Amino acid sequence: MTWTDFAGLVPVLILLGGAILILMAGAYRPHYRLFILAGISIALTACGVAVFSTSAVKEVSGIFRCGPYADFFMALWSLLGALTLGISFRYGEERKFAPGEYVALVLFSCVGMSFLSMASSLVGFFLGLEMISLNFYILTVFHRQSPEAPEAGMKYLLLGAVATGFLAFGIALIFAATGTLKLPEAMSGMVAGGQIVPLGLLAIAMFLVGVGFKLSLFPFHFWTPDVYQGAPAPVTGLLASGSKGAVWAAMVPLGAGLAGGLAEIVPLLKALALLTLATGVLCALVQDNIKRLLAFSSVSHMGYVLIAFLSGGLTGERAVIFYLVTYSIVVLGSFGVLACLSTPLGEPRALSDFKGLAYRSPFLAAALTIFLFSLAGIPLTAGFIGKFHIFYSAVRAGHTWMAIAGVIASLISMGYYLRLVFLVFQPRTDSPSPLAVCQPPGNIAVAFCSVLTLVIGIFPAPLLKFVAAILSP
């Protein structure tokens, strides 16, 4: 690597260097609030550098790409990291989180997300994905006093290790079939005579198992509700938003191969999309635990993104990235509300715990309502615009029946989203438990997410134009 190569990784190096410094400082004089504020400052600095800097190189060491696409996602994941630390301000202090380790792990996770989004090689793809996974294995069980954390961490670790094995074996077979690890050349190289070679079919199957686990696609989604339920709320928010979003950001450049020789696997991906949608919405309908409801909700939303991914072209790619941005903001804000409502005794769990929230905390009730409306795809929210472009891209690509299935799934999902909204505004007859007082960083993070959800829903054109610009060659 040259100094010019390092210049293309400045935002990531800021996150990495800041995480190491905080981790070292935490061994000598830990101070939770100071470290959280320092982590927020580091993440926002990296976000600003990614937004305003330009890279002189197009690729680093043949593994990571540079340019507007990479800068955009580096800025997004840094912003999500800052918001995660903001909603952790009171939450982690009450649970006596080790400040140096916690802040460093969140920043390291953002580094992994950035590397994954920048991957131009299967080596970079694997390194970024595993850097994310290793951090989240620890973050999932960071609240050691939680009775649910050990089970969640063990399931995530064991199933994640199996998925990693499939992914590594799939990458090895791709290299054996094509002789290259470059993306998307490796994918297109598995086609001979207009058909995928037998070794390539096995490689793609292995690769899909690993990626399907990370994205909670059917039938690799079984870990999702248990891990979401057992992990701390801020960690779950980052896991549901940034972790899955970074995988999709790395997958978008591979979508071009689906229109060529890789078209043989499109029917399989269509079936996965429909089964993922159906599983997510139907399982969420019967949930009484808020985290499990949001977990199955995330499964269905990955099905929506897969529909846009299959649509291909600039329209489909723009729909994927736009939806990633809006979904990440909304789902992180949703778990931010849970973190703000938590007390030292625990988080709100049952849906009935939210009954009468509008009369006890109008701000959090309004924010939660906005997020639920967006997840349901109700107009004037970012989620509505995101789903509209997904269905539009599907119709334009000739996948009208998939768009219809997505619309039906969205209508069914209103059953569990609006049920929670009704409970929020329904007065309680019993004496409710006292609400925790949320500190300013948490309130600011939730308010930022809710305002951005409305702004993008009402004025989506700037973000759509920007996404189209970073996708243009």
Partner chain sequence: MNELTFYPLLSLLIAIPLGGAFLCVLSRRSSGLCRWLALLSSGAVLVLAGSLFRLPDQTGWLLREDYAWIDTLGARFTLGLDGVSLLMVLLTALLIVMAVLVSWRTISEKTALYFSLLLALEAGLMGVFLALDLFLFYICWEIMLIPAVILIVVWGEEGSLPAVFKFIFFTIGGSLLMLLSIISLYYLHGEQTGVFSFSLEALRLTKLSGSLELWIYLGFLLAFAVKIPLVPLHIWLPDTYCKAPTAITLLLSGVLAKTGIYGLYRFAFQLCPEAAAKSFAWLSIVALVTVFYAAWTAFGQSDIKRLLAYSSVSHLGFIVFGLSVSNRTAMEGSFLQMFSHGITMGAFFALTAMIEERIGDTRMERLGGLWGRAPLWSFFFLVVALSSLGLPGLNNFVGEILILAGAFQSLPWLGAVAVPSILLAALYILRLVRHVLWGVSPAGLIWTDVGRREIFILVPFLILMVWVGCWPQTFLDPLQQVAGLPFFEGAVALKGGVLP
The other form holds:
Amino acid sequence: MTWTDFAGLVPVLILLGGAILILMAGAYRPHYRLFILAGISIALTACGVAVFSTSAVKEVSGIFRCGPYADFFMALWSLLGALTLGISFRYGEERKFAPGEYVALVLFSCVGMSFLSMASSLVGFFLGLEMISLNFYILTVFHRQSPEAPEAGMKYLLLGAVATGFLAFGIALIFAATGTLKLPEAMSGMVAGGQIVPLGLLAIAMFLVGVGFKLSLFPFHFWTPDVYQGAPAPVTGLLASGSKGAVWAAMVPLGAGLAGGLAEIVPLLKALALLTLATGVLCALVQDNIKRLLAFSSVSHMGYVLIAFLSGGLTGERAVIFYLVTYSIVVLGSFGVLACLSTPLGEPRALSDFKGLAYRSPFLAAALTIFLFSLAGIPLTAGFIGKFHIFYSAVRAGHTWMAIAGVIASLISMGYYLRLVFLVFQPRTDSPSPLAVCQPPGNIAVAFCSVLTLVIGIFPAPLLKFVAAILSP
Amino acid sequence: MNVPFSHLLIIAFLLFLMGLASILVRRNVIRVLIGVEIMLNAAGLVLVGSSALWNKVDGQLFAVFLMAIEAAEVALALALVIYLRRRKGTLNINAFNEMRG
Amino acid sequence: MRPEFISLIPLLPLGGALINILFGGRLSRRVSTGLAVVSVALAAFMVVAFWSYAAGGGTRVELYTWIEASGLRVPLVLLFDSLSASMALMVTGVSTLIHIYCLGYMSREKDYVRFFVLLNLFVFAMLVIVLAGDLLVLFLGWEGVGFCSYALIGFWYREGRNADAGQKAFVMTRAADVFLLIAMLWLFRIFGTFSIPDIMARTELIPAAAATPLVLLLLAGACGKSAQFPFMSWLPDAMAGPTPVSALIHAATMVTAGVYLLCRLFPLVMLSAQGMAAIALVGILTAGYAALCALAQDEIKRVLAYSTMSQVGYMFVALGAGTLSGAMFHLYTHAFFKSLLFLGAGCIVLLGGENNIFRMDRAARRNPLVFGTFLVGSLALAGAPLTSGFFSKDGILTTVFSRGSGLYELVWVLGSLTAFVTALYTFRLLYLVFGGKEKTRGEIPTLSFSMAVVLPFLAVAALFGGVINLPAIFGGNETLRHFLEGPDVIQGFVAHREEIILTALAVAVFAIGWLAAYGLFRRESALRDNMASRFFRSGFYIDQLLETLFQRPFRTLARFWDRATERQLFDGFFSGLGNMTFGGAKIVRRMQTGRLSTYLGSFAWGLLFLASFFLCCALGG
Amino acid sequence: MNELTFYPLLSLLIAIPLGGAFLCVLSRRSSGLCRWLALLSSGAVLVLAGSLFRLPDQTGWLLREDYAWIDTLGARFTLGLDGVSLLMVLLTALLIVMAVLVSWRTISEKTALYFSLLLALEAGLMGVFLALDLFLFYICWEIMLIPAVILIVVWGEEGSLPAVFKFIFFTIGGSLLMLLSIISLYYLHGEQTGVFSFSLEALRLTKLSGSLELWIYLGFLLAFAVKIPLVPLHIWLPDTYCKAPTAITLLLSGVLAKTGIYGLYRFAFQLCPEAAAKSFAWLSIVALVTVFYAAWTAFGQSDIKRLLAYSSVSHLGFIVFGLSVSNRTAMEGSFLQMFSHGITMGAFFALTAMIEERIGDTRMERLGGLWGRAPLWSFFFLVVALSSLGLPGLNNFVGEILILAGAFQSLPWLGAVAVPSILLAALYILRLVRHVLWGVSPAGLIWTDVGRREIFILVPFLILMVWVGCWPQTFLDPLQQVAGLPFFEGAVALKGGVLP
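May I ask for the structure of the form predicted in complex with the partner chain now, the form predicted on its own having been displayed?
Full assembly next; the chain just shown is listed first.
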């Protein structure tokens, strides 16, 4: 490892160093607002550096790769970190979050996401994933007085640990089968004569269980609603957007490495995608709690991404990355709205709490509407372009039935997204709403997300071009 | 190397399944965590063994990382156990079922 | 005058109507009603003024292109030839008189603007039918008179029955219009145009097989407006409208539109012998049916309505027998005497205070004008010798007789019998209305001048109308026939002696009818309410039949569609899908138990699923 | 060139309402200002749309605009105006103005949101009628739904949610399938030519195998058939029409339904001409079933809005029938009829809105004898009713006769079967008139005749009805410049697709 190697990791190092500094400073002079602002500026600095960095090296220590792909995701996750801190501004203060730890943990998890996305070896993959997980175990229970926190924390930790066990065993088997942990080779090594070797199949099964847990694919999705419900809204936002997005970002090269062998597991992935989609939309349809609804919706969205993923090819990869970028922004934004609407007494729970929101906080209502439209895939939002690409990749790969399944799922999903939108616009006649009125600091992040959602929805060309560029080195 | 690799794999599998079984059967948080540790150890075994098979150091390296992460996880888990015990007074995993549906 | 001004004939009444629509409420009563009358009178004057244009092949006036699309061009074209000119003259003339009558009749009506607007609109639409040189333009008028008839029958809309009667008239005529429209579309398919002269000039283009169906379709269309079998039952109900309306629309003009239509398209009709036989048959059946029904009616207007139906039946018979001029002749004479009868009936009802001939006050007989003119009209209707009705009806029967063949002989026999029944019911009406005891009642209203003044004019026309087509046997030269110059070509030969016998027979039928009526109906006590009279009075229960056959099933099915197919089948199916989704959702939701052991178990199940999948692949592949 | 063609008029047609909507949101403190803003901007669009009639005759597109948009996808912001879209644009512009006027007084709360949504709806509709790029079309197609449903949910009757969801599921279900068709077409075209594009002109050159074309066509067909709607996909419609605020019902039946027919012609038929030609036999039968079934069901209704909803379905079925008999006369008749139907239905629902404003609901048994109470209102009602039952001289007749004549030319039997629809229309319309205008008013009915604003709404409708009925040439002439028709006819003829 040389100094030039570090050059590729500068953004991550900024995050890391900043996080450590804040953690230490928190032990002496905790000041919530200051720390949050410091965290935001650290994250934004990292983001800026990532955007403008041009690393000379291709790989660091044989674990992380550098280049536009890595830079892009470092920038994205740093940005998400900054946004998460933004929406926690009032939320955490009201709940007396320990500032040093909170900011540091958020930044650490961004580091984890960055590592995961830039992993060029299964070691990096595992390290990144665990780094995210460990941070989120803590962040989930960060609001210790919350009645749901213990349950959510325990469920997440135990299930996460078991998933780690599967993942580790899977990686070990991959290593056993191929003798390497380097990414393209490890995957392509399992394919012999166009077929995956038996040990490889077992390895992939184990691996899929582990990854499926992180991505909340069926049947490993059970933790999702419970943890989403129990964790603080900003944390849930980051969990739903960044942690999943980073796993997908890491999966894309994996899938590409598997190349011909991918065809063999495509039927399995199709079945998983269908089941995931079905479970997500059906359960979301009958939810009455907004966070659980978003959780199941996130499950269904993972089904969509899986469709694009299994479709493969450049189109599929482009669809996956575009979708995860837009989805991250949207989902973080919607949890940002929830955070903004939280009072010291609690977060928004029942859907009926949202009734009449449009007339009390028009701005948040508009933002929420945009996010919900985007999740539903209604045009002029980023979600539509994302969904368009997913269906396009499916049709292109000949998986027309998957596209039709996606269409049906989208149709059912209108049921819950639009129900919420309607509630927002319906005049409230009965009791006063328990939701907070709109307050500025968090709004900036939410506004940013909503504007970005619209801009990408109307002018997706730059982002599409960029995604295409980072995929073809 | 006297032990054939397949034996090692079988042992590791058995170990993994034992861990899995203890996860499935046990109702106490700590015991479940022990099951997880067993699973991770199975992974470690495979890593070290195949490292020897392929004559590469990567596997051993990974095993070291694994141990580190295990340690971190356990530390967190024990902290959580204390927290749970304080809040709920029980460590039975099925006592935590308020969020469902 | 330039021929373009022919368009003023229909446009004048339209203008009168439009001015009254827009400003009627603000004008004084005198101005607005005067406008209505003057516009129609002017139209009548215009017809006379343009009379010379009708000579020869007539004049075609194209106003503008109404509709032009690819493959279809409909100019708004008027055809002013002998047929249309004479019809227009009759329509405008009778309309003018009736408009004048209405001035008095409607003098106490508050909603007179609407009345005169509709009346003017009706005249406009009727003139459009008459003058149309294009089938689609004709249809414009055709539907227009239908609407005016609807609105005028239900003029006193507060009474639900009146509105229902109007609705019935509209619906039944519309049902017949379906056939007319199909016929028109078919002609368009054959000729590529709706233009009447163009079509008539090239009737040879019509395939032989198409001629009969086309004529039958046209017949069905004509039957609707002319209240012929099977579309006749709306006419008696239409008497719910004001009496002048009945006189104008349901006696003189609109109901004869069907006859006029067939005359207009006579070259086409002549292509099919079967079609003509069907026309004659429909005509004679309706004539006989209506005459029988008229025999048992107890409302003066209903008697006249059935008699109208019966007389129009004669016109159909004439057409079926192939004499256009005979049909038109009867059309004109009928227009005179029937409008006279209706207007007289209007006076009688006004004086008698009651529409029912059994209950009404016989005050009318003390009014010599009403009595005299009504008597003249009745005589003409009954076919008293030397009245207009005598000549026209006799002419028709003679022509039918001359056709000779089996069917026409039957028609002739039935026609003569019907003539007998006609005389019978006419004199029944006379006896019942003017005979019997006079009830005492308070003050008898006086007839206004405008009502009284038109009666003599019409009476003269009814009495001497025969001169327009006096047959040679009476020293005439069949002026109308020569004027129409129509394709009135089917001329069975009738020997002079036979003709005298036929004429004598007609006189005899009239006389027997009178005598029979004298015997039967001179005394009120002779009236019996038996099954036959109930049967006739109800019009052979045709309304009940229609109700059972069409209306009730239609309504039942409408309800069925709404309740069963809409709500249960379609809605049920789609909400079933929705419920299925929700049901599935509730089942899937149950997996989310909230218990960690379930969640942990899912790892094992998932692994099992993946492993077995791979195992299957490995074994299968 | 005309000076009119110099400016980006088509974009303005979309931009003006959007700008108006934005201004409405900005001025949400004053509801009066919002109303006037909405009226002004929709009026400006109307003036602009009317001025488009002055465009010079030329073949192909009367106007066309093309801007780069999403170049990575090949989607462009392409707008085009031909005769059909001209009529539709005019209709939309007119009915939006009317909707603004109709809701002038009934909407007293949340005025800004209401009018901005209304204007957003107008922008979406304009986009649908003008888009020549399938991506753009799809976006407008879906986006116009959003303001409509929010308007229904917030200002509709109590308990409108189930109806709205039915509406959403049907329409979005259909349009998502259409999205798949668009994607497939886009992909196939890209594979064949190497040029990825959503342009209508480009995509219709795609070579498709028979079965594939059929599937793609079905996707389009379903989306449009739901919107029109054809039986049995109409099931969302009566409830939605009843629950929506009447101004929106006016738009739903006046304009939104037309988007389906327009799409059918502009996209489904032209992109898959052979499949379309094959489908004509079925389509025309389904259309006829729609005509009769809906008319018959309308007869059994007791609520005016519901009756009109079914009547609208029936008339729309007739328009589809005209499109599916593969005859140019009938096709032009259908286009004209789309316009006429919009006028008639617009007027009908404007009148219904006045009923609702006065007595709060639209059940027929609450009405009766209105001619005596409000002759002026009743006069308008009667004329509109007559127009609806196809009285010659009023607007609907012209389109109907063109459709019938054309249908009879190519398919005499089917044409003959279609004719009795005029009887059914008379049946339910006369029943409606009987219950509303004639008879005796029920006790306690308080009714004032139309005011100045209402006359201002109704008179343009009346003028247009007579105009179309007596001088239809104004509206038929632009239809000579129907873009894409020659192509479509050529493809159909090539396949021998003209039906026996």
